[in-house]
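There is one chain below, alone, in structure tokens, taken in the form predicted alone.
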Amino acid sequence: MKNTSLKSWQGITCVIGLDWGDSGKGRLIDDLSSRADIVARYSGGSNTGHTVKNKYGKFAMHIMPSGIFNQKAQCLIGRGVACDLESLIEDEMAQLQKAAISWKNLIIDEQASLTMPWHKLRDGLREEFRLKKIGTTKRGVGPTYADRIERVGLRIKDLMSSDFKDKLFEEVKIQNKFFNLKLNPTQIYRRYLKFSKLLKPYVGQTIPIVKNAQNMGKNILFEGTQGSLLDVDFGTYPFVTSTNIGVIGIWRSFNLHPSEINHVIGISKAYSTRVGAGPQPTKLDGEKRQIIIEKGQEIGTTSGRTRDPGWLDLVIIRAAAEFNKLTALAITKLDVLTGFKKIKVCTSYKINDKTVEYLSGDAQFLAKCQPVYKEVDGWREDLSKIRQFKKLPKNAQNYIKIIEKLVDVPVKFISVGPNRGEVIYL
């Protein structure tokens, strides 16, 4: 382990889920953010959630950055989000506001994509029509980005437009045509109206706000959404997310080469967990099964849904720490272990006996993929009140120290509690 912490991070970051997301990312931002000059969302839209519980409350954002609580940050929305304006204005804006917390930094790029109300419409029944159900959401993230696909989507430069009202109902019109809608445009035109009206003092042009900053030295967080096993590229293809989760989706938002990026911190739990549909090749049934779900509270932020979980799959961890070259690891939810007499770890995949690797964009690769486990002692010992490695139980730091081996990356964070200051830096 290098004596260099996160705590003292400066330059250019990022945190990346590794992967299906879930794993803390952002009690991780929410805890770094304190040291950024900003903080910039680059992806995924109000399927994503992420939980921050600090001294002002306990909060779910999906797509305002974690970072808004550092109130001397900028905060960017990236060109690359799904800005679904319901979720923002209606849910997230009014969370913060009842806690007297202010957005006056925030930025949303003007080239991001709207969620529109048919977004939601078409993704519900997709889904409904599906024979094999992929696990959606329903919040319209993808038919979103087909549409910025298909060169067809609306943007938020278009809601600041004079010509909105035109675009919007040409596009309702298209929308009940193809896909057999009876939306109201008027009704639409009128809510959307209020929503530009609200946003007009916080649109912008994020990529030279990033670039300005860089120029500059400041410190810039970039904040991921999910987890890099829901990457549309990299991903378990077709159970995956419809955009790009790790570095990639950076260059793509913010014209921000991967190369350029300080600390690549790739974040998991102890364990693992998904949520929808789609394989887990470490899927754990019975009684540890539940023990893990009420200890670990695995329950969707955005869904509700009930988290499948796992033992912790070091060949999808690795697979992704190559994918994004990471730089240092962050291991939450440690503390949810505690009270196991043995814990697995999964080190490798057969099939019919023959070693194989991760292989990016096929769930029907992984569905045939057996776990191979290590099995190593736990322990029982609280470990809420722990601040400092060598004071876990060595039964723990063993577990941490073979994450390391295999994974050959260094473990910088550890959550042991899910309050805020529950954490080790390495």
Given for the second form:
Amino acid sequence: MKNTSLKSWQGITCVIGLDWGDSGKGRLIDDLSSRADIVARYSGGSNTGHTVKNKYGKFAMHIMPSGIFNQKAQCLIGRGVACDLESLIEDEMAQLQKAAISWKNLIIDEQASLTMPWHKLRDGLREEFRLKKIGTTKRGVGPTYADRIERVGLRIKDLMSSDFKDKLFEEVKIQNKFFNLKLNPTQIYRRYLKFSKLLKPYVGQTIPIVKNAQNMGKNILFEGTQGSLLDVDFGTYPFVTSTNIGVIGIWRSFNLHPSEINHVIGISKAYSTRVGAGPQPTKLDGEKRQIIIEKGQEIGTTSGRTRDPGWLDLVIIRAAAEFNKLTALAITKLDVLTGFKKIKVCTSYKINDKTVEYLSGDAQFLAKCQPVYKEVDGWREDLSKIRQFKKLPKNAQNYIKIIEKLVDVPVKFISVGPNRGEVIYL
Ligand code: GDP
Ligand code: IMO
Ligand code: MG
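Requested next: the structure of the form predicted in complex with guanosine-5'-diphosphate (GDP) (the form predicted alone having been shown above).
Then the entire complex follows, led off by the chain already shown.
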């Protein structure tokens, strides 16, 4: 990988968020998908919000793979995705239809779980009753996965079967009773019957498609969601989402072992952001916070909440790089840091003057960590037209080199604007 440019990537590649999501995965997938034969979503649900800006317009994808704009690639939604059909059909397909983008190459795995109206209601209710709120997106993702693990969730396969009505009515009865809801099964049935007719041509078995493509040496691009610190095991429980968002998620969706992946690209902004509750050691306040929110337009793609910005946290990035065995780093939004006289980067943590490493799965521990910073000089030049690393201002080059050195993974992609192609390949 060391000497390979992502511009000419080949084989099996995945994109994984490193800290708390919203790092530009949608745009990276859109940029890389021109070489993909397959683009596959393997985790998350409509909590995901992937922004793509290209010649067709600006889009917010939640369930639909961000590779859908490469009409030659087959787009897959794996069994590990929580399928919110209200989002997929009424929002995302509507966005695509408006821009005359076809989804004829889409296949949704028949084993994928359905996010149903009761999951969204339960997500909201649970959050209301939590003493310490997680700040979920209320998209029903946690309850969808909980029901799958409990073996009571409906799947795409059920929606397509002739006894869907019976299954649905039975489940609504149970949900109403257990959770004191007032759901009307007939109304839900009518809506989902429409969905099932619309989706029928796009339902199939995705695992053999991936296997065949792999055997034929085709290029497969896996689109991750969220970020490692939101992984249900690796992240700061309970301030996490409800799935494995790293390489294990690919295995769970597509039976493809992590050792079969050629390029594992970890993606982070040039700074950090977090939306929802939970510790963020490098969180900024004051004027710098406002500058980053405004310049970076740090408003959540899914929930419209303001994201909390912080300096780049290399302790977390290093831990996530090790956890996912990254082969390359993608750093986005470098342009947003333009204009800062000094930029800080967190290189280690201390608790009571003792240096500590990130401890997986422990929110209380991370909340106690004090960041230790390295301060570097910033730059003033506009980066948006730069396409070669050596043309970047020296201080921006230096910033990237520090990241590369401290994480010990080569930076292979830098973005300097939100649009397709506003990138530097190394
Ligand atoms: P994702 O969830 O990882 O796909 O990221 P989001 O789409 O939720 O958030 C990333 C935001 O940053 C989106 O609004 C993108 O359009 C924007 N963005 C991505 N890359 C860049 C970049 O290099 N520069 C700037 N200024 N904006 C970017
Ligand atoms: P993308 O793919 C940022 C956060 C929520 C909340 C926590 C749990 O766009 O990077 P959930 O609704 O999953 O139960 O919420 O996880 N969260 C995200 N934050 N980007 C995302 O996805 C997120 N998906 C979930 O804000 O803190
Ligand atoms: Mg997002």
